[in-house]
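The chain below stands alone and is given as C-alpha cells, in the form predicted alone.
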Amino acid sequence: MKKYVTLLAVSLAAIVALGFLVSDIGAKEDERQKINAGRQINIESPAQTSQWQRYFPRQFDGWKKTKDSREVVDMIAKWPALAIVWAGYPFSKDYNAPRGHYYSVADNINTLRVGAPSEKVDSPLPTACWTCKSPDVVRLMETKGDLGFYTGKWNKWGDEIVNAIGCYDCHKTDTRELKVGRAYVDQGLRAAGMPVFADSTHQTKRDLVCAQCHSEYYFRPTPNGEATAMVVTLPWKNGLGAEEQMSYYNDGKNFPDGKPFKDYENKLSKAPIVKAQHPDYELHLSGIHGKKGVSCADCHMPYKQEGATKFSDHQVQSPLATMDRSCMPCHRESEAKLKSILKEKYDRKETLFGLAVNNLAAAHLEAQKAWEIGASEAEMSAPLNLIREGQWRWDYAVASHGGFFHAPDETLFILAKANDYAQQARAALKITLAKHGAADYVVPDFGTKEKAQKLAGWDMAQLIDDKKKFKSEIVPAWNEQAKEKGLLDEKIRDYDDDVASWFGKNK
C-alpha cells in the first residue's frame, strides 16, 4: 500500500510540475507572438530610436550596444598611399575604418572630409552625403521629396539629421515588417533587372535593407528647378561586379553631358578618378555566402534565444565576436580553426592591397613629374586611363572592409587586376619620363601620413583649425535647433562626440 501511497504522490508531483511547465511556456509563447506579431508604433518621431524600446526593448538593448565598437582606426597612418591616390578628393583629408552605427551621425559630423561649413561658408559636399547616416534622411525624403532633400550642402540638414541609424531605416512603422525607405535601391534593382524590394523574398530582403547604404554610389546631377540636386545613384546597369560597373561608368551614354563619369580629377596626376564606396552587398553577392542563399543579417545579426523567444541580435557587428550563433551552426569546424582560415584570407588580401595602392601612388606621382617636364596629353591619355581602371578596381576591392570575408576569391582577383593595371602604367610612364629627360626620376617617400598629405598638397594644421572651431560655434547650435524641434534624441546621446583621428584620441 505504502508503494501506491509513494507513486501517486510522485506522479502528482511530476503533473503539477508538468502544468507549470506548459503554464511557462505558454506564458513564453504568448510574450513570442506579442513581440513577433505587427503592431502600430504609435510614436511622434520614430526617427529617434529610443522611442522603439517599449515594444522592441530586446532589440533596441542589441542595437545600443553598436557603442561598444567605438575604436577610430586610421586607415591613413596605418596606408599613407591612400592620401596619394586620393589626392584632390576629401578622403585624402581623413579616411578612417567605419565604427558602430551608434557613431554613424558624430563619425559624419566629426570627418575632416564634410569640411568645416559657417554661417558663411558651405560645405565642399553635397547633401547626399548624409544619405546613409541616419533615419532622418528617410524622414526629410518622405517630406521634402528626393530632390528636396538631395539639393544644397551637407551642412544643410546639420539641424536635421541628429539621430545615427536606427529602427527606422529598415522598418515600418505600423508594423514590424522590413522595408527600404530609400528610392535608389528599387530603382537600382530595376535597371539591372531583378526584383524590387517588395516583389524579393523576406531572405532577400534581409539582404536589401543593409544595402540601402552597404553598396557601390555616384552621385548624379539632376535639375530641380534652378538648382542642382546631386541624387545618390546605383550604377547596377550593367550588373553588380567590378568590371560591369566599370563598364557603366565608362559609357559616356549614361551620363548627362555624354562623357565617362569621374568622381575627381587626381590632383597629382590629373587621372579622371571613380571613387568606390562600399560595395559590400555587391561583393557578398559573388561570394560563397551570397551563392548560397546566406543574408548579411544570419550573420550580422543572428539570431538569439530567450525562452522561447527568439529575436534578430541588434548589435551589429563582426560575425568573429558571435561565432557560436554566427558560424557554428552551419560549420562544424572549431572556432579555432574558422579563425584561422580567415587570418590567412584576410593576410592575403592586406598583402595585395600594399602592391597595388603602393604602385598607383608612385603612378600618381610618375604622372605628375612627366606634366611638369612637357608630357603631352596624347602621351598621358594610356597612363592615365590605366591609373583609372586600375585605381577602381583596388579601391572596388578594399572599399568593402569585408571583402576578405565575403567574396575572397573575388577580391583577390580584382586586386591582381589593379596591380596589374598599375604596373602597366608605370611602365608607360617610365618610357614617357625617359623622353622627356627624366629617366632616373625617383618617386619621393610617402612612407608617413605626413609626408604623403604634404605631397597630396593639404595644410593640414588649417583644416584642422578649422574643423575645432566648426565643432565648437556650429554643431552646438546645430543641436539646439534641433532641441527646440523636438527631433535630437537625447536619450542616446551618450557617447564622446570628439573622438577622430585628427583630435589624437581615438576611444
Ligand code: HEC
Given for the second form:
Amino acid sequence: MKKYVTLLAVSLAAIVALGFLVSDIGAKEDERQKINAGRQINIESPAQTSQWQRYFPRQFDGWKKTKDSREVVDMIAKWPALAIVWAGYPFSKDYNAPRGHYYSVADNINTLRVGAPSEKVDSPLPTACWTCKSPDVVRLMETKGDLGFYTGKWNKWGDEIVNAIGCYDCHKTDTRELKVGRAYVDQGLRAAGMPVFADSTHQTKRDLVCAQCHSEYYFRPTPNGEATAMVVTLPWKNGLGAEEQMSYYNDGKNFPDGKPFKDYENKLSKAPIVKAQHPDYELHLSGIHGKKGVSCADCHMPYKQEGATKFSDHQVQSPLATMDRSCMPCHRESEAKLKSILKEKYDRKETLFGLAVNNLAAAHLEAQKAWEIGASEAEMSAPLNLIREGQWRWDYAVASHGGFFHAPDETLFILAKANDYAQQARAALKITLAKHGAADYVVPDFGTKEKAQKLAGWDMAQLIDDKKKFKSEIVPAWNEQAKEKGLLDEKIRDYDDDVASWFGKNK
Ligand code: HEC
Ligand code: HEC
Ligand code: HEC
Ligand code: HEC
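Form predicted together with the named molecule structure, per the form predicted alone context:
Now the full complex is given, and it begins with the chain already shown.
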C-alpha cells in the first residue's frame, strides 16, 4: 500500500511540475505575443534603425550583430568561369557571396557592378539595384511612388539610400507587425494565384518578409512620362519553379516588346541570357522544410530566451551557428551528424556547379570562335538557345547560396539538366566549328580570375582606379548631403566599409 501512495505522490508531483512547465512555456509565448501586438510606438524616421532601439533593445542588439558576419568571399576568384558566362554583364566584373545584412549598403557602394558614377558619368545600372538593400527604399517608394523610385540611374539615390537593411524593411511603425513594404511581392503572389501578404497565414508571413529580397526578379521597362522606369517584377505567373519561370521568360507575350526576355547578350557568344538572382524563397518552398511549413524565420531567426522573455533572434545568419535553437527543436540527430549530412549535400552541389559552369563557359568561347570563322545566324541559333536554357538552370540552382540545403533534390536536378544543355550546346558547336575548318579548336585557359576577366574584355585596373576615385570624391559628398537632410543614422554607421574583393580581400 505504502508503495502505491509513494508512486501516486511522485506521479502527482510530476504532473504538477509538467503543468508548471507547460504554463511557463505558455506564459513565455503570451509574453512574446504581447510584445508582438498592440503597444503603440512612435518612430519619427523609421529607416534609421537606431530609433527602434529604445522600444526593442533585444531585437536591436541581435540585428546589430549581423555585423559579425564580415568575411568577403570573392566568387569569381573561386570560380573564374563566372567571368566568362557573365561576359558583357556587370556581374563579371565583381561578385561576392552574401554576408551580414549590416553591410548591404556598403557592399552595394563597393561593388564594381554599379560602376564609378561622377558629376559627368551615370552608373550603368538603374535605381532598381537599390531595391533590396535598405529601408530607405521603402521610404522612397512611399514618398515618390513606385515609378518615381524606379526611374533613373543608380546614382540618383546616392544621397538618399544610406541605411542598411533594418526594422522598417519588415515591420510597421505603429504596431510593429510584420509587413512587406515592396509592392511587387503582392503583385507576384497575385500573378501566381497565391494569397497576398495580408491574406497569408502568420507562418507564411514569416517567409514573405524575406521573399521581398530573397527571390528571383527582373527589371520590367515601364513608361513613366518621357522616361522609362525599370520596375522590379517577380516572374511567377506560370509558377515558382525554375522551369515555370523560364517558360514565362521564353514567352514573348509576357513582355512589352513582344519578344522573349533577356537580361543581356553574352559579349563573347551573343547568347541571350536571363540572369537568375537568388531564388531562395522559391527553392525553399520546393524543399522538404518548405513543404512541411517550416519558415525562414524558424531557422534563421530562432527563438531566444532572456529571463521570462522569449523573442526572435534578429541576428539573421547561417543557422549552423545556432543549431541548438534552429534545428534541435525538431531533430533528434546530433549536431555533428546533421552537419555531416549538410557537408555531403554541399559538396555534391559544388561538384555539379563546377561541371556545369565550366561547360557553359567553354560553350560561350566555342560560340565566339564559331562566329569569328564565319558561322551564320541560322547555324548559331540552336546552340545559343541551348546555352540560354542551360545557364538559366545552373544560375537558378546556385545563385541561391542556401539552395543545396533548402532544396537539395531540386538543386541537383536542375544542375544536372544545366550540364546536359551545356553539353548539347558544345556538341552542336563542335559540328559547326568543324564545318568552318576549326575541328581541333581548344578554348583558351580561363582558369584564374585574371585570365577569365581578360577574356571577358574588362580593363580591371581602370575599373578599380575609377572606383577608388568615386569612393574618395563622390561617396563622402553623398553622406554629407544625407546627414544634412537628416537621413543618415550616424549612431550605427560605424563600420569600416573598405572591404571588397577589388580592394584587398578581408583587409
Ligand atoms: C528581415 C526582416 C526583419 C527585420 C529586418 C527585423 N525584423 Fe523583427 N521580426 C521579424 C520576424 C520574421 C519576426 C517574427 C514575427 C512573428 O513570428 O510574430 C520578428 C519579430 C519581432 C518582434 C516581436 C517579438 C519577437 O522578437 O518575436 C519585434 C518587437 C521586432 N521583431 C522588432 C524588430 C526591430 C526593433 C528590428 C530592427 C532592429 C527588427 N525587428 C528587424 C523580421 C524582421
Ligand atoms: C531588404 C532586403 C532583404 C530582406 C527583407 C532580407 N534580406 Fe537577407 N540579405 C539581403 C542582402 C542584400 C544580403 C547580402 C548583404 C551583403 O552581402 O552585403 C542578405 C544576406 C542574407 C544572408 C547571409 C548572411 C550571412 O551572414 O552570410 C542570409 C542568411 C539572409 N540574408 C537571410 C534572410 C532571411 C531569413 C530574411 C527574412 C527573415 C532576410 N534575409 C530578409 C537582403 C534582404
Ligand atoms: C520546425 C521543424 C524543423 C526545423 C526547425 C528543422 N527541421 Fe529539418 N526536417 C524537418 C522535417 C519535418 C523534415 C522532413 C523529414 C521528416 O518528415 O522526418 C526535415 C528533414 C531534414 C533533413 C533531411 C531532408 C533532406 O533535405 O535531405 C535534414 C538534413 C534536416 N531536416 C536538417 C535540418 C537542419 C540542419 C535544421 C536547422 C538548420 C533543421 N533541419 C531544422 C523539420 C525541421
Ligand atoms: C530548415 C532550416 C532553414 C529554413 C527553413 C531556411 N533556411 Fe536558409 N539556410 C539554412 C541552412 C542550414 C543554410 C546553410 C548555411 C551554411 O552553409 O552555413 C542556409 C543558407 C541560407 C542562405 C545562404 C547564406 C550564405 O551566406 O551562404 C540564405 C541567403 C538563406 N539561407 C535564406 C533563407 C530564406 C530567405 C529562407 C526562407 C525562404 C530560408 N533560408 C529558409 C537553413 C534554413
